[in-house]
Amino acid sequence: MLVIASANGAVGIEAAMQVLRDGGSALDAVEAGIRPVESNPADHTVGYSGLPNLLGVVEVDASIMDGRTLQAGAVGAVQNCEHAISLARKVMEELPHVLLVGSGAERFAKEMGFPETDLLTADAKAIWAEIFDTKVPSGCQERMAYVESIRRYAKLAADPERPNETVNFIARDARGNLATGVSTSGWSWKYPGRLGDSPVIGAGNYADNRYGAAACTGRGEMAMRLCTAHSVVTYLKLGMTLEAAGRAATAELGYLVDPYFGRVSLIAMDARGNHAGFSNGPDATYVYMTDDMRIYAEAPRIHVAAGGAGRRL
């Protein structure tokens, strides 16, 4: 049995492993691992205390996928829902759909009995205000002026020193089943309603028992354009080793034309339980835990330099 996660998943990985030790499924484990991250006020990239959008509103996204059945559920641009990963699982299990967004997802959350929670904390609001009240000229402080000035000011939000991440988990249970889960508050200061790769099956999340699983963090628009998570699994299907598959999918990012080109990292596991992390930026890590480990371990991701990064036509 094995659980791997992005580095910020460390606060939940032991809970995920305990689920597996107690006989729970891989799906149960990834949900149990992500929920503590969504509730962590020190993490401004996920759930409660996530950084808000352009208008100062926190919108969260999540997805979950069962590698045994290829069933999946996802939600996007959801307000006032702390545990988006659990809501995504409800979509998978209760509806004939895969993805709900915005007011529809919020309505469904109420129907499923999810409590409404104000996700904007004082700390997150202060970080948001720092950008708009000190760095953006006063003429653009009417938020909708961002439409005209997005090319000029979006790089403030894309500052690599600021949070722009996600939490993701992959679990392999005692029966060899795989599952993936992803949750995020998305790109800080994003345009309202923006969705990245996290709620998009194949882009930020994919699992297939036959071959493996992968999940992404970072600039979601890049992973969306290349279906990065699915690409890793496809390469495994074609017979590549896990390292070769991860390297190939990460290297592809360098071919994108993108003036906001940024870091994309991924974690991956093959059907036999081999695991690895990859990133187009240096010094990235991920965490993992097996059922015979007392505490989790942290490992470096393989750095794949993105040649041609940010190419322009």
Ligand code: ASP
Contents of the next structure:
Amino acid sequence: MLVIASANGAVGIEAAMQVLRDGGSALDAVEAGIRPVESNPADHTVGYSGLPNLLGVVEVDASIMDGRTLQAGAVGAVQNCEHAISLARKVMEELPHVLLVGSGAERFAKEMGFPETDLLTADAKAIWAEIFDTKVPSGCQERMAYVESIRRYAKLAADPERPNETVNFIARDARGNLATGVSTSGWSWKYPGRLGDSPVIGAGNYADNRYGAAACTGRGEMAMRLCTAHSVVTYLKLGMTLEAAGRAATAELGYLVDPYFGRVSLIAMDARGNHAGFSNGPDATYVYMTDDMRIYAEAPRIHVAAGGAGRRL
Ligand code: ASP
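Taking the form predicted alone as the starting point, write out the structure of the form predicted in complex with the named molecule.
Below is the whole assembly, all chains and molecules, this chain first.
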């Protein structure tokens, strides 16, 4: 049994492993691992205390995928929902759909009995306001001013401690089933209604018991354009090793022409439980825990320098 996660998943990885030890499924484990991250007020990239969008409103995205059945559920641009990962799972289990967004997802959350939680904390608001009030010209809610401003200030709007995150979890249970979960408050200061890779199956999340699983963090628009998580699984299907598959999917990012070219990081696992992390930027890590470990460990991600048309980080 094994759980891997992006580094900010450390607060939930032991809960996820406990679920597996108690006989729970890989799906149960990823949900249990992500919920504490969504509640962590110190993490400004996921759930409660996530950084808001351009208008100062927190909109969260999440997805979950079952590698045994290839069923998936996702929600995007949802307000006032602390546990978007659980809502994504409800979409998968209760509806004949994969992805719900905005007011439809909020209506479904109410029907499913999810409490309404104001996700914007004073802390996150202060980070947003500092940039918005002092550095951004007024009137930037309009498209042209937004585009101009975001070129210059988007990076500043992110949490200085953790400028690019989202939480990723992948679990492998006692029966060898894989599941993947992703939850995020998205790109801070994003245009309202923007979805990144996190709720898009194939872009930021993919799991297939037969071959493996992968999940992404970082500039979602890049992972969306290459279906990065699905690429890793496709390369595994074609017979590549996990390391070769992750390197190939990460290297491809370098061919994207993108004025906002940025970091994209992946965690990945193959069907046998080999695991690794990859990033097109330096110094990234991820965490992992097997059932014979008392505490989790942190490991470096393989740095794959982006070539091609993209900028090197
Ligand atoms: N991938 C997330 C998104 O694009 C953000 C991140 O991981 O930094 O919404």
